[in-house]
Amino acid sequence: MTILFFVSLGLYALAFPVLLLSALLRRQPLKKAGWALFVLGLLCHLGYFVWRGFAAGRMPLSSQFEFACGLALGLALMLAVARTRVNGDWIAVAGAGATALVMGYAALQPMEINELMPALRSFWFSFHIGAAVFSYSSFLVAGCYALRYVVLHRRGEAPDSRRMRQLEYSSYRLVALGFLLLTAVIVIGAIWAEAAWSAYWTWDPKEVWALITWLIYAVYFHIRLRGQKSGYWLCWYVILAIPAFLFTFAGVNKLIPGLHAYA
C-alpha cells in the first residue's frame, strides 16, 4: 500500500515538468505524455486512498497525513474536471505542481493507521472533513485560474477578451463552491462540537482560523458583487487568500496546540 502512495507521488512529480515543458515549447506529444502521467498518478492515488480506507475500516481522513493525501486527491480530481471545461495548458501545469507539493507534504507526515479518537467516532466525521477537503481543493484550483489571469494580464491581453472573462468567472465559481463547502464545514463542526464537547464554539485555534478564512473569502464576494474592483485585482485577491486556508490546514496544527491537534 505504501509503495502505491509513492508511485502516485512520483507520477505527479514527473507530470509537472513534462506539462511545463509542453506549455513552454507548445508540443502536443509532451502535453499528452504529461497529462497521461498525471491521470495515471490520479488512478494510483485513488486506488491507494480506497485501499487505505478498507485497511482502516473508515474514511481515511483522520490524521494530518490522511487529510493531506485526501486534499491532494480532491485537488487532482477537481483539476481533471476543470481541464474539461477550460483546456488551458498552464492551468494543468499549476494544478499538477500544487498536487505534487501537497503529496510531498503528506509524505513527510507519519503514515501509520491509527484508531479513531473517541471524539472522532461520529456520524459527522466524513461530512465535516470531506467538505473541508473539497473546500480547500476548490480554493487551490481557483488560485490556478487566477494566476493564469494575472500572467495573461501582465502580458497585455485585454481584460474583456473571452478567455480572460472565462478565467475570472471560473475562478469566481470555484471560490463560491469552496466558500459554500467551508460554510458547511463550520456549521457541521459546531454541531459535532456540541455533541462531543458540549459547546458549539470553543475558540479552538482551528475553529478561529477556519472563521478567519471564511471572512477573508466573504470580503472577496462583497467586493466582487459590488463591482468595485477589476478582474485583475480580484484574481490577485484569490491568489493572496491561499495562505489563509493553508495555515488553517497545516500551520495551526504545527504552531498552535488545540483540540484539533490530531487533524
The other form holds:
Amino acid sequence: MTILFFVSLGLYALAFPVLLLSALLRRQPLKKAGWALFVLGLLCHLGYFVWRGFAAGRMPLSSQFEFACGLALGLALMLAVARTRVNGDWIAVAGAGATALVMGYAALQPMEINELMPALRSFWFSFHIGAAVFSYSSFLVAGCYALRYVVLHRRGEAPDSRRMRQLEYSSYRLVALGFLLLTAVIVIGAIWAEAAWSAYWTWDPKEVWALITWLIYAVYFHIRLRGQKSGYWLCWYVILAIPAFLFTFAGVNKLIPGLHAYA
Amino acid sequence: MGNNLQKAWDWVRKWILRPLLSMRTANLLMAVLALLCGVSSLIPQGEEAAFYAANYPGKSALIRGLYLDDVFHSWYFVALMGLLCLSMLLCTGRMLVKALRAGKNQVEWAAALPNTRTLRPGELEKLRRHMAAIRCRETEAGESLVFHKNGFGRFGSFLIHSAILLVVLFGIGALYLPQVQDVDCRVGESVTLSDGTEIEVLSFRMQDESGKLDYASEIRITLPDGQRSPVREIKVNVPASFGRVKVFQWTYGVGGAVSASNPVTGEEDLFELEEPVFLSEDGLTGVQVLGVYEARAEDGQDSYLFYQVRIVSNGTVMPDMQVQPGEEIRLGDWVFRFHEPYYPGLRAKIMPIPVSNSLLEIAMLLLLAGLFLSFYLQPVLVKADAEGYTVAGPRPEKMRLELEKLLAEPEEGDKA
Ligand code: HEM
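Output the structure of the form predicted in complex with the partner chain; the preceding block shows the form predicted alone.
Let's see the whole complex now, leading with the same chain.
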C-alpha cells in the first residue's frame, strides 16, 4: 500500500506544473487537468492515510513521516475547500506546490509503522496532533493567499480593489483559524502533559516553539487591528511567519532534544 | 497640594497608563518574550555550571551572568511577563467598558450614521433579503433600517484577554503550589507522603492484555484523616485523584533489585537498580548488572524479563549473560540473588485545593471560547435606507466585502 503514498506524491508533483502553466497561459482545459491530477492525488493520499491508520491501529500521526503526511493531507483538503470559496488559480498553484514539498519531505523520513510508546497512547493524542495538522495547514494556505496579494501588489494592483481586500481578509481569516487551532493544540497538550508528566508546562523546546509561534501570530492580530500597516505589509508578515511554525513542526525535533523528540 | 497631585496623576497617565494601554507596548513585550524563548532553545537550560564551562568555553560566565542558562526563571523574563500581564489587565478593563458601552443604544447610534455606499433602485430589497438569509434581525429606526446580530460577539476580545490572565494566574499556581513527591514502592508495601497521606501499591504490571508495553499499578490512597479511596488503577497518562492528592505512574522504566549476601559473615545488602552498577567488595571481582530488559519468548507471543549481567573476576570481564529473576550467582563468598523486577516509580502531587487543576482547565476553555467568539461570531451592524448603506461595528470588514460583492457588478479580479 506504500505505493499509494508515492502515487499521490507523484500526482501532486505533476499537478503543480500543470496548474502553473494553466495560470500563466489562462487555459481552462489545463486548469481542469491540473485540478483533476490534484484531486486524484488527494484521493490516493486519503486512501493511504486510512490504510495506515488501520494497519497501525491508531491515528497515523505519530512519527515525523506520519505527521508530515498528515500535514500535506490537511493542506490538500483545505486547498480543496478554499477553492470552492475563492476561485483562485494562483492560490491553487502555490498550495499544490506546498503540498508536493511537504509530501517530498515526508518521503525522506523513515516510514515504518511503530507501536506507540505508552505515553503517546492517550485519548488526547488524535485531538492534539489533528489540531496541529489543521493549524499548520491553515497558516500555510494563509501564506498562499498572502503571496498572491504580494505578487499582485508588485504588479501594481490597487490595494483598495475588492480583490486585494478579499485576498488580505482571506489570509487573515485563515491565520485566525490556524491561531484558534494552535491555541487548542497548546491547551490540549497542556492537559495531556499534566496527565502524563504531572505538569501542564515544562518549557520543553516543542512547547516553547509553539508559544513562540503563538506570540508571533498574536502580534500579527494586534498590528492588523491597529490599522496602521498596509495590506502589503501584513501579507509579508504572514509569509515571513511560516518558518516559525515549520520550525515548531520539524526543526525542533531534528535540532533540539526534548520530551517531544520521539514525535 | 492639589496641583502636585494633579501633576503626579498626569505623570502616571503619560508614562505608565498610556504606554501600558497601548497595543504597541503589548506587541513589543510579546516580541521580546518570543525572542527570549528563541534564545532559550539555543542554549540548553538548567544544566550544571560545569556543563556550560565544558560546552561553551570562554562564554560560560557570560551565559550564567545573563541567566541564559535558565531564561524562564531570570528576573528579566519574569519582569517582562509581569508587565505584559499588567498591560493586559488594564486593556481588558478598557475592553469590558467599551463592549458594555457599545451594547447600549447601538441601533439608534447606527441609524444616525451617514451612508458610506449608495444603493441603486431595488438594491435595498436585495440587501434586506440577504440580511434575512444570514439571520440578521431587522429594526426600523426612523427612515432607516438597522440589521444586527451576534451582539455578544463584542465580548470576544474581553474574554480572550481575561482568560489569558486567568490561565497565567492559575498556571503559576498549578506549576508552583503543589507539593510534588517521587516515591518508590514495592508491590504489597505502602509509602507515607509528607502530609501523612498513605499510598499502598497492590499490584503492578508492565503489559496490557494484548501484550503491549503498558505500565499500570493498582493503588489505594488513604488520606491523613483516615478516608480511604477504592482500589484505583493508574497508568501512564491516567493518574488517580483522591482529595487533594493525585498519583501518577511515574518512572517508565523497569526497576530491578539484587541482594548480595555473604553466608560466611552473615552480611546482606539489597540494591535497588535504576542504572548500571558494579557490585563488588574489592573492585576487582564482582557482578556488573547492566539493566533489566524485556525479550520475546520463542513462541513470539509472550515476553519475559531478564537481567543483563557481566561477571568480572580479578579484573577480567566475562561475556555478557542473561539471568532470570529468581536465579542466583555465587562468586567467591558472595551470593547474588536477582529479585523479580518491579516497577515502583510513583509521583504524588498534593494540590493546594482539590479544584485547582479544574480552575486552570476552565480558564483554558474560556480562552478557546473567547477566540471562537472573536473570530466567528463577530457582531454585524448594518444601517441602510433608500439611498445607501453603511457597515458599522467593531469588525466591519467581512460584512463590507460581503455586501460589496452582493451589490456590485462582478469585478474583473473576482478570480484571485
Ligand atoms: C499573550 C498576549 C495576547 C494575546 C495572545 C492576544 C490576542 C488577541 C487576539 C487574538 C485578539 C483578537 C484579534 C482579532 O479579532 O483580529 C486581540 C485583540 C486585542 N488585544 Fe490582545 N492579546 C494579547 C495581549 C494583549 C495586551 C497586553 C493588550 C494591551 C494593550 C492587548 C490589547 C488588545 C486589544 C485592544 C484588542 C482589540 C480588542 C477589540 O477591539 O475587540 N492584547 N488580542
